[in-house]
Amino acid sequence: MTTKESKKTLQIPSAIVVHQLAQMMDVSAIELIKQLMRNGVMVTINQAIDYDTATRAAKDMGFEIKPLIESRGKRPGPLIVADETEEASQLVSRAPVVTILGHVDHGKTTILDAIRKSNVTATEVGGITQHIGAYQAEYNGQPITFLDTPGHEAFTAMRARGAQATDIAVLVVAADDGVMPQTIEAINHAKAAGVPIVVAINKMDKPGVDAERVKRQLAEQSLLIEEWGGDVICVSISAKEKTGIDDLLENILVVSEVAELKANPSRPAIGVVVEARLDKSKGPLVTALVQTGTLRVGDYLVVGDTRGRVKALINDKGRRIKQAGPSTPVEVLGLERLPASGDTLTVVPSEQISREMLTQRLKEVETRVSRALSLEDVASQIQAGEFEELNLIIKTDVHGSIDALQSSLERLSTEKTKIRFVHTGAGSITESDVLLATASRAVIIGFNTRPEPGAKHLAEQQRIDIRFYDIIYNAIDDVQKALQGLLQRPLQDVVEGHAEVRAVFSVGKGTKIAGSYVKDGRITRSSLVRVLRKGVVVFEGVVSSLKHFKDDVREMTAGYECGIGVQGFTNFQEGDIVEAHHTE
């Protein structure tokens, strides 16, 4: 066994089987299991343990641990991948990753096409048409990677899944239209991501356009350009006439230089899925962006909730390549199933470890969903002294309500607990709002507005707290209580089951029993019930008797017939619904 004095260093992945860790440490599996038991972890020899559990046990046994695959630290802002285990000498400059955002029809696609065509040489004309959702351009010999996302929803969907793929956001604003609702959304999504913004004022070729008006509108959204004393670079372009494109690319490189984007090409690759599609002949094809390390043909991969081995790599020119370094977009062939956009791609040493990491990844997905906050969570965390900032998304019925609600809520901020408005807007609550709330850990406040069906489903899936108000003071009161740590979880009505009345029986002395069929859930003898007639509540009370034929029973479940008596109610009619419920 290695002595504590030697302090041997081990590199281990995010998940490792107990007997494998014992072999790496050159100790018996029994010794390792004993140490894990001392740390309160009960495992078997063939069970996988996570990185933190393995680290604690190994350190107690005299080893130094370094992560083999994933950096354990979290950094705000753009992903500059340089983990603590890497020497500065291993880091090299990498290409910036750029996403183009803006209002529909403001010229995002035209700009991307103009950049593409300016990079086409005579020999590349045939291959440049390959569209893989991301591509690399060159300006003055320096590469720039563009993510061709459909809009800020896709950009934020990736962030909501834990991927911070973009270094710079280019905000496209049409000079003739100016700042539009989707432009404001794009600004807020980019700000929430913490990435630097470069503004491109497009369609400057149109007669009578006023760039100064656009700059004023941007200033109203707290986006102050450099010539007005701010720190946001603004470039005037015409994608149609291909003017100003060089200026835009030059400024992207300037922002990139300031950010000092670096990565280590020598380590196993980590990347992010940009998009995925099913090819009839090739199977799952995944467009991935390598963020750090080098991805090679033959590498074992874990991507989201699937895995595989790299059979082929295809670059944005449609050519097969053997490897792809940091900031390189590439199409990957060889996964078992289609992953989701924004899933992390990780190279692992072997097929066995890829299987074990899948278990770990599924746990991480659950954790990410459970990170969603409700106002009550904020209150309890503030009470425990663990919370400093409340992120809010406000949607109202009309624009006039936004300022009134926002200014009232702003006054509730204190030195200890601050309110940050991630996004405000008028209209229904959309999927885009829910995605932004997921990525920003925000609470959505709806004032005289409701969620769209897709947004409601997504909010339930991601456990996003949406609060609805029709009186402004109720919203202010709830947020104030949350910031003071006083807000309690509201009472919630939980439906237990429904029974349909099919016959009515008199049992003497004016008492009537409803001969019913339990359609779903259950009815118990002590249930609180509502009697519904054509969807309208006609009586609320408690079950006084519950019979199955002549026998008294405590509970009846779906698919059974029973006789229900309700205390204080005899006016049953065929077709009535008895709804059992409770509050919690």
Second form
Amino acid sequence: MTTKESKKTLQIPSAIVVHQLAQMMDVSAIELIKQLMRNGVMVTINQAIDYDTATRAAKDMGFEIKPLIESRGKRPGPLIVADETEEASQLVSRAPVVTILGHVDHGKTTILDAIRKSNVTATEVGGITQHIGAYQAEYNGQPITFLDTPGHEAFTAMRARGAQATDIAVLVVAADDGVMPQTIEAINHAKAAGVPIVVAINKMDKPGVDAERVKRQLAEQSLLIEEWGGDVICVSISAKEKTGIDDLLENILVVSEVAELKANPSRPAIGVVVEARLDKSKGPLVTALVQTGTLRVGDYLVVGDTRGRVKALINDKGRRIKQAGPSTPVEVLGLERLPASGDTLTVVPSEQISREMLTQRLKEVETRVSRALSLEDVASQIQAGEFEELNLIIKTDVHGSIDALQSSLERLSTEKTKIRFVHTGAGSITESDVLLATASRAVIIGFNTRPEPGAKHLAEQQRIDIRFYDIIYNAIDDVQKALQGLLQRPLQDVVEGHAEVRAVFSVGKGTKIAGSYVKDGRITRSSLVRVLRKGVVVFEGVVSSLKHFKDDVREMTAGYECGIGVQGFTNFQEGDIVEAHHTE
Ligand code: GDP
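Condition change, the form predicted on its own to the form predicted in complex with guanosine-5'-diphosphate (GDP):
Shown next: the complete complex, the earlier chain at its head.
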């Protein structure tokens, strides 16, 4: 390749086809393929490569890569669309995406209905809103997108799959009921996601209710509303009488403005699946939220672990549309299989690329699962100097134990390695706890409590570390060891192989050698051994000699005969099994 006098700067997207990258670099595709081969990547001219691979090859060929400009707002929390290089000038404001959280029966569904009925402009004739899992409302001419599945389980399930669909969380607290366990969960889930909260104190029409009491309870949960010197906006509403709804919408827009939510409508769409169902005649029906870019009929898609081509787009008013821009919820027809909610949707240039991206996606899914963290991982990362914050979820049998455990653990927090309590609560370990642990890479500590069956299954699947204790000291000890980099995986017994004793020989001074046949695995001179007789361990010790005929050997593998001596053991019988093992 020619040496470039002045290095050319490239902007590389999250995935790019080899010949397109070559074109961008103004080099022949062959040259680029050769460079990729030197980097250990075998590809053809029409294959898609990911950002890292492309960047490395381009750098090696003398190009500079322009730093990423994130298309997120200044506040933490908005959409994750930062995997793309984006020109700041192409970014335009987009509607906030709102999820309603709160305790059961506090009025989440009623609020969503009230907003839908009075603030969705049915501009088209017969424009009846249909439930597709999300809808867009309008206030003062400004759009707001609502996710129609209220509750923090759905919210965190999406995050656990790697997607954050929500910009703002509305926390509903019924004035008569006050802050309840799921209110606290919702607060913690929103905080863990870094999503700003707007509080709506609902059911203000009920006689004798006291909003001040709710505000005080919120303060106890470290959620400080403006009146209390914090920065959380709080509005009083009645979803039933539809009072205060405008105030709520107005304040959602205020928070949205502060967050400076932006997206680039002139790029291929990236989105997230909000809801997916199978229709007998139409096939998979998927409600997606476009996060950035514009989704069009005819686009090729990769969605979760499936792919397809957009046959039709239907908006939240049941109308067929040709395209959908950022923050628009839209029903998508044309996928091969049913994706899951929380799956990412990506538009790609061709069918072939969609197939290749799918392969890449599946790899990403694998790595995401292995992102789960155990306390032992924390210890080894701390040893390597790579760890800064330990996220914990604490569940205890009774409320009283939370404080004791939390304050003892808090003391272990240091400048270098902080402990963050993502969520604490009393009761069994639920699926929602496990999802939260997945989404925020947390370790769950269960004190005198057990997981619900579903949670146990999910934790195994997601490889979430749930640690059970019945003595506070042991929990503290483990976390302390982890933070000191000292915690090690419990020792595991690993069986190396089995040999069957077929003859017993005496060799001088009462030493006995077992003439044996290695049935499986291997026996080595450094093995620990158990002598088994009819499945019962009759002796445990170490190998003292290992011979193949007359020769000393280091190890014997399956299918060979050998003489085994075990230190301190002479009582071999034919038919005994010598089991070699070691601990890891
Ligand atoms: P969700 O479980 O949080 O979705 O709660 P719902 O929206 O289903 O509401 C639970 C109950 O509270 C229903 O019977 C509603 O009619 C009632 N409700 C909701 N909002 C209000 C309100 O502002 N005032 C009164 N009095 N009742 C309400």
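Computed from a predicted structure; not experimentally measured. Residue numbers count along the first chain shown, from 1. We call the rigid core the largest set of C-alpha positions that still match within 1.5 Å between the two forms.
- Relative to the superposed core, V179 shifts its CA atom by less than 2 Å between these two forms.
- Relative to the superposed core, G400 shifts its CA atom by less than 2 Å between these two forms.
- After superposition on the rigid core, the Cα atom of Q461 is displaced by less than 2 Å between these two forms.
- We note a C-alpha movement of 2.7 Å at N39 between these two forms, with the rigid core held in register.
- Core-superposed comparison between these two forms: D26 shows a Cα shift of 7.1 Å.
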